[in-house]
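The chain below stands alone and is given as structure tokens, in the form predicted alone.
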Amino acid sequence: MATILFVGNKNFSSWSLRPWLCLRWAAIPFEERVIRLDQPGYGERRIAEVLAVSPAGTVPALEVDGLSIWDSLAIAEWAAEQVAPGVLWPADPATRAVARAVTAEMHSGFAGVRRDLPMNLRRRCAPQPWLPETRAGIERIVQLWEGLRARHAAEGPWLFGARSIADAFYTPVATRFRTYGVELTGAAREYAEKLLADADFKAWEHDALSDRSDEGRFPGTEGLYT
């Protein structure tokens, strides 16, 4: 069976990045192609590559003998079901549900962090006062991480104890708080250090830093390759 995941330039493509750590965890065999997203039709959702994989025209989009799942969320659930209980998500039933409402918040939540703190691993910024839309989906963030990671801590590092796809989803978010100078103290500072640490995070890092070509060519990527 062949497994490929199509993604969009690691440097920006924080949507890509989750499904990608979720198959390498899950120690799933995939090829992995980028498609370059600073194209004609860039913006619209009409890039003529990226339509070729994914009907919605967007990635990543995962394909697999023949099939095609082109959100992030669908395809980390693929990878779920191809191992073991408790491999991607927690094996416990209520905390599973937890682990799933967390992780479809972040899916579907957050546009002010989404639209004002656009993933760019290369970048560093000064902190600055944030729109008070972004400033609570920040707080909520916090919040989500200080809460879990204290019902948990006697499980493991992870957010649920043992990782999981909500790390996954979560580990963007670390790479933007960084970027961006957001202050983090105690047990969020603590588990963002833990994602960002990430053998595999490192690997699509070191893979993006190692990419200059897309370097002042188009900004926000983020928001529009979901």
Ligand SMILES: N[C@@H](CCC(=O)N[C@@H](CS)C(=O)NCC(=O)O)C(=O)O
Second form
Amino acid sequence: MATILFVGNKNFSSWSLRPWLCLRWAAIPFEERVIRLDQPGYGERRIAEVLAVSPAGTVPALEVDGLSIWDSLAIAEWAAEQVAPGVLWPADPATRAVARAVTAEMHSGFAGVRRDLPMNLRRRCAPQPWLPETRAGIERIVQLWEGLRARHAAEGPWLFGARSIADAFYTPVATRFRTYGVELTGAAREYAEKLLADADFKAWEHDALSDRSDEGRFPGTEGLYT
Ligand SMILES: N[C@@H](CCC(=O)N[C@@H](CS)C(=O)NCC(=O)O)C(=O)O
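Having seen the form predicted alone, I'd like the form predicted in complex with this ligand now, please.
Next comes the full complex, and the chain you just saw is listed first.
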């Protein structure tokens, strides 16, 4: 079975990072192909190379034996179905339902955080005053992390004790907080550090830091891709 994950520039593409982590954590073999997003058509979902593999014109997209799955959460769900229960979603149905809600909240929400703190692994900024919507999003994420860590502390260091898709979806957030100097304390800080220390995340980050060829191609918009 040929399984190919198409991802965007690793420094910027937070949507690509999420399912890439899920496939790695599930130990599903896959070939990775980077499609540069600094090309004509970006921002309009009209990049020809992307449209060739993703009808929505966005990455990530997973190709499995000719089938295209063109959304990060759909790819994560596909991955969860390839492995034993408990590997990518919590095995307990009630915990799994909450994990899905937490993941969906990231997938469809936090517009202010996504707009004002775009993922940019190479960048470090001084803390700045956020717009109310953005500040509320940051506070909601911190509250969510603290609440879940308090509830699942005895079961392991991840949001729901054992590692899950929810952690993959919040890994880009941990990088954004680091990039933009969002100060964390206590359980939220420990959790963010855990995400950033993950070996697979480190491998992705290494690639992002090694290839600086997309730098300066979008003057003033270093964090263009969210
Ligand atoms: N809902 C989609 C969003 C994917 C997305 O917006 N990807 C961005 C890059 S991170 C993209 O491909 N943009 C192409 C464009 O705007 O032309 C998902 O979860 O996969």
